[in-house]
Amino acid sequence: MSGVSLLAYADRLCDSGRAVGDLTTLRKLLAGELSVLTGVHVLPFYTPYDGDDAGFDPVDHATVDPRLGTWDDVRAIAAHTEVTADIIVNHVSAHSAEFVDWLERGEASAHDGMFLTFDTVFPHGATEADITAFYRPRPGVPFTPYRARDGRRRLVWTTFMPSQVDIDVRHRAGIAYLEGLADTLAAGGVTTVRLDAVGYAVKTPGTDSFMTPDTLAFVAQAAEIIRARGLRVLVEVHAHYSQQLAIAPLVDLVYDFALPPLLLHSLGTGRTDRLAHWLGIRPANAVTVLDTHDGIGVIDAGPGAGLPGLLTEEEMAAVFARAADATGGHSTLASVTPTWASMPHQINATFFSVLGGDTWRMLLARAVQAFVPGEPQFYYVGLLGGLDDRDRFAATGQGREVNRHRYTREELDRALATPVTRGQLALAALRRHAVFGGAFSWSQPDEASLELVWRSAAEGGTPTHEARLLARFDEPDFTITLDGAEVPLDG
């Protein structure tokens, strides 16, 4: 896909007179003020979109929440804009019809075997060492007790939240469930499917059960299911960068989650050596981001599994410390450290906040994102120059809510007029140029600078184009030229 896509919740971009957004409002924005964007990843719009985990705990994964619209509304967006949607691979809501039926009917349920229990993974029991070996992104152990109708107590795997019950993706009932979701998304006009939380989906005793060889085998199987329906596959995994390199050949797209912390490191230190090293080895089939609905990933650039990182542990800690300084300590308060981890795996803050609300530094980071190979994706809060929504955090107690502001129509209008948003939209317009389908090269003129260049090959008499970004990080500044003429970022 050429150009830049948007990452957004349908309910958090509101029209005049509405307290909650919907798919119709999102379609109007994409056809109007945001028409320069060429795609959209609509974060979970299934029933309900506002559950315990903001839609990532669907009760009915195959139905559009009627408060947001219908599948016809999704298809209306897809008629003009490429649409990405999630298949939440690892889990479903404990209130889903499938889980409720299984608790009610047990082995007589059509969904028997769909849900992962302690006994499924450990049929002969487990030791303390077996259980604590599992990697979990939240504090505590990954089990929740549920009582079936017959009185039997079941210990169900809940990797994320007690209300998000894990699916047994190796059981025929679990596979049939995923196949049905893929059918539904294909019929709904979706072109790319993101496999959410797939890194946790396969539990393998004796390992940490995160991105193991068994996980990779399942990723390949899931990709085959989705591609058979004519859809592209995007895998979402926060882990050591080597995992992205391993997954990239198996699917259509991975995320470049290492880019944001490396940019923050360069902006904080004035050095580009770490960033330059990543440019030499990163996968090209990547969706590039700065921040997302989950915050700013940092773990992806650090050491892990006994392997060195793109950043050292000390350099990662410095990224967190600078973010805390820029946010008055709030990012530390909002970020969660997983059990047995030394620091959070993400910064819960907006990217603009960790840059101290500095427009030029934000545009520098966006310019690098727009120039590296892959498919750039702008998160709606970052695009709109959003600062931390501390009121949402205070009201919900969820750290990630600082980066999930709900915009009124008036707030949208004000944001769209700001230099930070106009500049980002100008970058999105530039990224649609044919030169970005050409050949990419880069160089490091000195330890504080990077030069990124795209050149299109001449074909059939078409003149060659060149787009060039020269970025400096010690005294943050940059220039962009297209065919020798400087590109202004005034929207």
Contents of the next structure:
Protein chains: 2
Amino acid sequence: MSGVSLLAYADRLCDSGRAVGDLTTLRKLLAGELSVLTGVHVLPFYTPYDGDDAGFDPVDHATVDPRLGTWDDVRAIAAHTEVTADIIVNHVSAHSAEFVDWLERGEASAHDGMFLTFDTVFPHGATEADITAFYRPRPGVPFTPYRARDGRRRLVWTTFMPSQVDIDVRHRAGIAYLEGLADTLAAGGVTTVRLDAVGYAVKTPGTDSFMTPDTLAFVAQAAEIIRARGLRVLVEVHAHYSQQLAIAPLVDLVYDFALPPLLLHSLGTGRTDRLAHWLGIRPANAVTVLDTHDGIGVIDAGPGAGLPGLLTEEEMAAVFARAADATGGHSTLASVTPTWASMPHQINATFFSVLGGDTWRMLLARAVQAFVPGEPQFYYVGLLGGLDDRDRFAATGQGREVNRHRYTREELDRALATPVTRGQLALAALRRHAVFGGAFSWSQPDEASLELVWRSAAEGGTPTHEARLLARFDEPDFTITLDGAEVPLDG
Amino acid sequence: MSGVSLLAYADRLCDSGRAVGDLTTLRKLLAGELSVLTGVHVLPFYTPYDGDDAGFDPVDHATVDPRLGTWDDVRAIAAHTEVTADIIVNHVSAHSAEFVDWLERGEASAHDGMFLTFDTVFPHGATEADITAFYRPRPGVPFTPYRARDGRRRLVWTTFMPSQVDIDVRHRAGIAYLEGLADTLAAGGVTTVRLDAVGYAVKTPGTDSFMTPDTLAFVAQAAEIIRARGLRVLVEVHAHYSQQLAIAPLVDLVYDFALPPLLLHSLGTGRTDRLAHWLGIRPANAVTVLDTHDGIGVIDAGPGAGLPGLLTEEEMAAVFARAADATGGHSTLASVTPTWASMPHQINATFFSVLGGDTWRMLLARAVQAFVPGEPQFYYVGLLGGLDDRDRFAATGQGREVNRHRYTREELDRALATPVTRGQLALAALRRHAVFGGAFSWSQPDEASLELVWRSAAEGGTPTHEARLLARFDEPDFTITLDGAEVPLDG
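Follow the form predicted on its own with the form predicted together with a further copy of the same chain, if you could.
Below: every chain and molecule of the assembly, starting with the one above.
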């Protein structure tokens, strides 16, 4: 896929006079004001799109939420734009028909075995050490009591929220569920499947059950199932960079989640050594991001898995501190520290807020993202120059909601006219140029700068092209040239 | 103790121009407008009085929160009024010096053993059945992950909130903690100790660990420790009435928590058979209540422990439904259903709200309470005719806060002038009469009525006295006579 794709919720970009967006509004935007974008990752649009975890807790993963549209609407987008969609493989809503049926009928349920219980993981019981070994992204323990219809009490594995019940991905019922979803998405016109939170999917007693060899084996198996339907596989893992490197060869795409904290580090310190180091070792089959619906994932650049990070713990702490500074302390308030962690995994703030609303620094970061090999993805809030939605955080108590603003048509129109959005759309237009299918090279002219270059060789009648980004971070500035001529970013 | 006592928070009855009350304000009230009351149970005034569980999660259980006063202020109240105070025996705040020291120094801590961990309860590990066997008043599982300074991960037992860490009451460190608290309270002028939530204090694998034979043995041991300091022991257990009956002989006082739901049942159905049955079997060494800071405990009158209740499950549901009706559905919203329960343990609403703000029905209920044998206690919100504080619920998300209004001096003055408060104070004045030290008898003149009678025999120069309450519930009405003359309740 060439060009830049959008990451967006179907419901949070609204048409004129509408309080909630839908797939039709999104299609019109992608055909209109955002037509320069070549792909879209529509965040979960299944039923319901607005559960406890904003779509990541589907009750019916196979249907499009009727408030957003139908599979025909998804196919209509896919007719002109590459579509990425999620398969939520680790868990499903406790209100799903499958889980309700299992609580109701137990071993007589067709879904018996689909859900992971305490006894499935620990058939001989567990001690404190066994239970506390698990790595998880939320506070508390990873299981929740439920009562079956026959009065039997069950402890169901819940890695994320208590209402998100974990699927036993090693049981045939769990595999059948995954196969069914892959069929559904392929029929819906989706071309890339994002496997959500797959790093937690396999529980192996005696380990921390995060990105273990068992996890990698399951990822390979899931990728095979999905590819067999003609779909590409994008894997979402927030983890130490060595774990990203380990999983990259098994799938079509991983995320480059290290890039945003490294950019924030460079913008904060004026130095490019950490970033340059990453350019030398990062996987090229990556979706690049600055911001996502989950906030700014800082953990990915830090130490972990017993290994040093791309940033030290002190440097990560400084990234958090600068974000707190830029947001008047709000990012600290909104970010969550998981049970065994010493700092949050993610900064809950918009990328633009963390940069103090500075247009030029935002465009510098986006320019680097656009020039780094991979498939650039722009999150709608970042693209629209969104600042922290503190009201939404206050109303919901959910830190990540600061970075999930729902735009009215009027707000959207205002945003589209701002330099920060026009500049990003200009970068997206540039990124469609054939030169980005050529050869990439980079250098570090001095300790505060980076130069990123793409060249396409002459072939038949096609002339040689060269795109070049020179970025400096001590006094943040950058220039882009295409075939020697400066590319303006005023849209 | 003769007469009626008050149940109140020190901080929620404020002096003129003050946003928060204190022990001095409370003392002045008890010496002034409320001087007809003969005792006071001051809800936890330890440091801090305003933690996650409104004082029931002390960081320093042995000190008076300096914002409320000092032990001298407690002694000043005790000079004129019987004082009851809590010992929170089941748990302490995770921010307590003891717990922090133990996390810091582990086995080298003087408090090693004081806290109950998963491995202490299950030295050989636990299965799903083991873990789900526990009876507990909150949703979720009863333990919470904590990390010790040395990196060791611990699962600490937390029966109530994650920040309330359970004490191992069978370990000598736990016993020493209890002994120290009893010494402190005795020195502070307290005459009655309320043992909070003692039904959950002992964990016995293979049982539901609520009010087991082990629990009773511990209650007897704790009572011995406290009585050895010259203090009376009042035990708080919300449980099936048979469990109240079992514990009553072991201690000085239990609560009659069955009375309020039975009164609500009689007021709702117009029938007194359930209430009459309870009068025949209830323990006389009881503190009687209508409302407390924990809401209206309905579970105590219901089925449980495998036995039928004083009310059937349907009758309990009807009590909840009428409460919901009277509060426009708010009591349903504010009440919490624990993990394995089919309905809430408590109605989170004020008693006056549940009676639809009807003064006469409130006074009828209080009159029955005042005439039933035992030591009547009036909760400040009920005494002041308080209605649901919905704002406080909305602001805190805590259901019980609807029944914990903080009164300004102006609100207090207004309340003291209302018929519902003047009537209750008149009942409290009556209750000081010597006749209530005589012999009690009761009858059920018809299926809608109850007659409660106290008689004191002539002795030496003391004449015979008789106090009589005739209450009917179908068309709620009552009359009180003392030595044949009607007692007016207009203060």
